[in-house]
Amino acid sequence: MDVVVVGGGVVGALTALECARAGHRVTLVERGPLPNPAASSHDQHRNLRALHPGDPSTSLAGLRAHEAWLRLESVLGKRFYHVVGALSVGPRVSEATAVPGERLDSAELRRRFPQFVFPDGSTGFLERDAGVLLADKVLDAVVAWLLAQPDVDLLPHNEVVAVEPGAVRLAGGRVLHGDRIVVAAGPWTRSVVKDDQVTVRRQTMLYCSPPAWPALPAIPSLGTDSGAWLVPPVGGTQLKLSADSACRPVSEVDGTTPTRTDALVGLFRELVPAFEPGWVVGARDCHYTIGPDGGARLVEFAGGVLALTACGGGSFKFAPLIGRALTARIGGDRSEPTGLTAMDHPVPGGDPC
């Protein structure tokens, strides 16, 4: 089939890759360059963990994502996944789980990770099959692979103004036709496809260059009420710090200067005793969207249009599964799980705008 994919971030690019591998003819449209440094998925790195306390199905999907990223490295012939493990700290992380790893009581947690101040009584779980994805290197590798495919057309610097059954209209007046259309333009999706149930959020992150930093796992949760987390420096990247408290709803995607930098500096001065404000070499705000349940949202429109209107903030690590699942649905198979519950049970939609 002829498939048009709108959005060149990690989900759109990997959906294009999976469609091409399945034998479809693919056109990938992106509003900026490919890869686009302004895309929410374009970053130095991202945590990949499987453990989701109290959610065994998503935890199992995390394990599938781990395997999927290793396979993708093989397909692309590039290394961008550093399997350094992942440490989650919190009240429920010691519950029974199928995720391979090691449970740490409060004393062991403090002995193994003296760099941090954990809440009293904290327990931890150290995953084995988890780590850090070098996000920008992922996008570079996927775009290079797509460029080499004879049945893939890449259209950077083309803004999509409307999606209709079987057609995508570009700002310059050109119309692209496809048997199936996938809209995965991140937080910009809602400007192309009408979905009033989606909320945009803005997240501030700090990038740091400490004088010395030990080899540590990814830490998706430090167990604090603020939801503090960090991505360790691997493969030449910087230390990245942020927290759920630095995420807030906004009315639209814009380039506003980060506004939570000072709050994050104050937070991590309490959590990391060695932390100095001079470590901070940069800050960035990124945007993502959530559905009404706080997670991802896939809307199926008439005329063969699939729109990922909300990524839920966790779509990067699940992107290989999402791309495979969307490709399967293009072929009529709805059994391939994505790892995102809201996407595995899509909401019927109306007509795209």
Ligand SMILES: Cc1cc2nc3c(=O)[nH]c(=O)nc-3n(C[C@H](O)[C@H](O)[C@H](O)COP(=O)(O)OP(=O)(O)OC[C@H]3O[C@@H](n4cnc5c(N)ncnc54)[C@H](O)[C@@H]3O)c2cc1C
The other form holds:
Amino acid sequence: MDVVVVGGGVVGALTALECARAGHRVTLVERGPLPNPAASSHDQHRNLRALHPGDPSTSLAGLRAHEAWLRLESVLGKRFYHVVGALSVGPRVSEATAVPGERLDSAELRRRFPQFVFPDGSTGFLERDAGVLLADKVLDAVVAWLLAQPDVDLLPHNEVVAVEPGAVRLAGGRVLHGDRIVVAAGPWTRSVVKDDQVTVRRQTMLYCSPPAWPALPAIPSLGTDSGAWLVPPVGGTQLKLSADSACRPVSEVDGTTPTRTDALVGLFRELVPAFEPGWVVGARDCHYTIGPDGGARLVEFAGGVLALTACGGGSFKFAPLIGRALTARIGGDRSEPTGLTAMDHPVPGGDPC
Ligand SMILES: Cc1cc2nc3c(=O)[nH]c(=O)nc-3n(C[C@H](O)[C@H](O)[C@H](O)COP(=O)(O)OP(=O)(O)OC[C@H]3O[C@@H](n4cnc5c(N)ncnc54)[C@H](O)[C@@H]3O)c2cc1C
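Cool, the form predicted alone is there; where's the form predicted together with the ligand?
Whole complex next, starting from this chain.
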């Protein structure tokens, strides 16, 4: 089939890769360069944790994502996944789970991770099959692979202005036709296909260069009410700090000057006793979109158009599963699961435009 993919972030790029591997002819359209540093996926790193406390099916999908990234490294012949484990701290993290790892009681948590101040009585779970994905290196590797495929056309610097059944209209008037169209334009998807149930979130992140930092796992949750998390410096990257409290709903996706930096500095001074504001070497606001259930959302429109109308705040790690499931769906197989309800049971839409 002829498949047109709109958006060269991690979801679009991996969907293009899976479609090409399945034998489809693929055109990947991106409004900026490929990869595009402005994409939500473009960053030094992203955490991969499988454990989603109280949600066994998403945790299982997380384990499948871990396997999928290891496989992708061997397909692409590049290293971008550092399996350093992941530490989650919080009230429900020690509940029964199929995720391999160690439960840490309060005393053990403090003994093993003396760098942090945890809330009183916190327990932890240290996952084994988890870690840090070097996001920009992932995008570089996938784009390099796509460039080498005879049946893949890459169209950087081409903005899609409308998506219609079976067709994609570019700025300048050119129209691309496809048997199937996948729209994965991240938080910008809503500007080309309609879904009024999607909202935008903007989150500030701090990038730090501490003088010394021990080898630590990814820490998707420090167990605080503020939802503090961090990505450790692995493979030459910086330490990244943020918190759910630095995330807010906004009406537009645009490049603003980050506004929550002081609040994050204050927060991490309390949580990391050694932290110095002088460690901070940069800050960035990044956007994602959510559907009504707080996560990603897939809508299946008329005329063979599949759109990830909400990209979700944790979809980087699931992107290989999403790419595979979308490709299976294009080939008529609706049984390939991502494990994510929003992907496995897409919402029907009418006309995309
Ligand atoms: C602060 C923050 C922290 C996060 N942390 C994690 C984490 O630790 N782990 C995790 O798994 N996930 C995390 N996420 C979520 C993850 O980054 C996103 O879910 C994921 O990157 C979305 O990828 P995407 O390909 O859908 O969108 P994007 O990466 O945004 O890609 C969309 C692409 O489409 C292009 N585009 C847009 N409009 C058009 C158009 N009209 N025509 C052509 N091209 C267009 C854009 O230029 C862009 O390149 C985080 C997100 C944020 C904001």
